[in-house]
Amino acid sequence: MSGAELRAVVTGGSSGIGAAIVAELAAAGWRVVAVGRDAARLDSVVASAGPGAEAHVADLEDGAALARLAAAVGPAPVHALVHAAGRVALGPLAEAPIDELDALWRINVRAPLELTQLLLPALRAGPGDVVFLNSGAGLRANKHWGAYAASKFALRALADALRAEERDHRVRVTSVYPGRTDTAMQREVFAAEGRAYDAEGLVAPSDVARLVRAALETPRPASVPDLEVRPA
């Protein structure tokens, strides 16, 4: 299958790792639907990525918006669904607001699951790959990272179960665990930790994007179930 025939949906496409993945896939000849809430930033990403990319504005916490996205993308085969959108919040569990935990769950766990369910017929038709951008916090929970880590541990469980359940449909599932990466979210983390932001030594979003593309373009029947990327 030639690159021009490959179709991808990337959430969190307006910034950070998501935007880098949109650019990487579009440059390789994929047709990419970049999904995000900020229309202006999304349009800028798509314009930079070139004619292979298109924008779709959607709030991932809105079930109706997810249904509209799935309808706009389908019923043609989808070869990659990349869940790059995410939310972070840090602090001691003893003081963690429950509504904050709910907000983390909605964007980090519920939205990826719901969109995957909606696009599974198109992914099975591909056959396609589902990529979950997880976090080092999805592998280990540290002080003040409990609420966020809980959502990422849950995302890891969804990915592992989905991989086993969809094997007969030839749908592959990859979890990516980036370490600290130079993104707007990382700026939030530095601020929560009371530190001035310093990108030196952080992983570049473009490096994560190249690795995601490599996993997607790995010929079947080989697969890349887990991918961990850390600062050197």
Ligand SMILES: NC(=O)c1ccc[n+]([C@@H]2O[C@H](COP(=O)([O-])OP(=O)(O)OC[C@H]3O[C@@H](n4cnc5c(N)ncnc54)[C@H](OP(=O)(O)O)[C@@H]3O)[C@@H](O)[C@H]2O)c1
Contents of the next structure:
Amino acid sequence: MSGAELRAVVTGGSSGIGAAIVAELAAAGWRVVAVGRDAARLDSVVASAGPGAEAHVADLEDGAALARLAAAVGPAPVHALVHAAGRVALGPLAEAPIDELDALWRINVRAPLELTQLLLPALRAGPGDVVFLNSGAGLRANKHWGAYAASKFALRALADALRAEERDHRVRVTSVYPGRTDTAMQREVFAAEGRAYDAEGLVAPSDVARLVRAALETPRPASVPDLEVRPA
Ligand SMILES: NC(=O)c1ccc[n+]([C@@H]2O[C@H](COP(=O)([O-])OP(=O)(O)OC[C@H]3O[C@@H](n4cnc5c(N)ncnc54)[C@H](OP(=O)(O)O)[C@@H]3O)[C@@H](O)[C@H]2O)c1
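Okay, that's the form predicted alone, but what's the structure of the form predicted in complex with the ligand?
Time for the whole complex; same chain goes first.
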């Protein structure tokens, strides 16, 4: 790492794993732009992360909002772009609403690619890292997880190809595959499974965040292409 200021953009910064990454990086001296739709939750994450963090409200499904975000952040070098925003839906494929598949695609696949494209000049200038919050479902497609897994398999494909394409620009790409983690999304999963929520035995978002920071702060030429973290 250089002595210069390190700058990160973290989507999903208003909740769960993204919020934990905002806190982790800001505490380590990074300047962090936390992105989310819920301004009140975003403000509270940023306020507790301290002076290194700032909020940027954006709906990542809105191309114009993505362009405004990129303009607000660039063209100064960006050292980390962390895609933690995401959506989940469970159920048998026989009944999966096709509109839901589109919604999963827009936030889990399309938005990360579009934002990465917009920030690539700033990432190449860093040089920076792109981190995709994938999922165990990006490695295995289990019963009732087909639509979500399809979006995460696609996200893995983007990450793998981007890594190969950006090597000469020194932009590194990491996919993170968390198992069940104690967040709002996991509450939604328990509800869909018809179970009462119990955080016992789930991964803590702060532990995912520590691993992401370790990957980002690993000096080049080493890189961390894939990171899997699961409940023991
Ligand atoms: N929790 C788990 O067990 C688990 C396991 C494996 C992988 N993951 C993955 O990890 C990532 C983070 O999940 P999490 O558990 O931390 O979820 P979470 O607590 O539900 O947070 C989801 C985040 O995504 C943001 N988001 C969703 N749609 C958006 C949109 N259209 N525009 C802007 N932001 C949007 C939300 O922002 P607002 O609320 O402000 O709209 C929120 O900050 C996701 O990619 C998820 O698939 C989670």
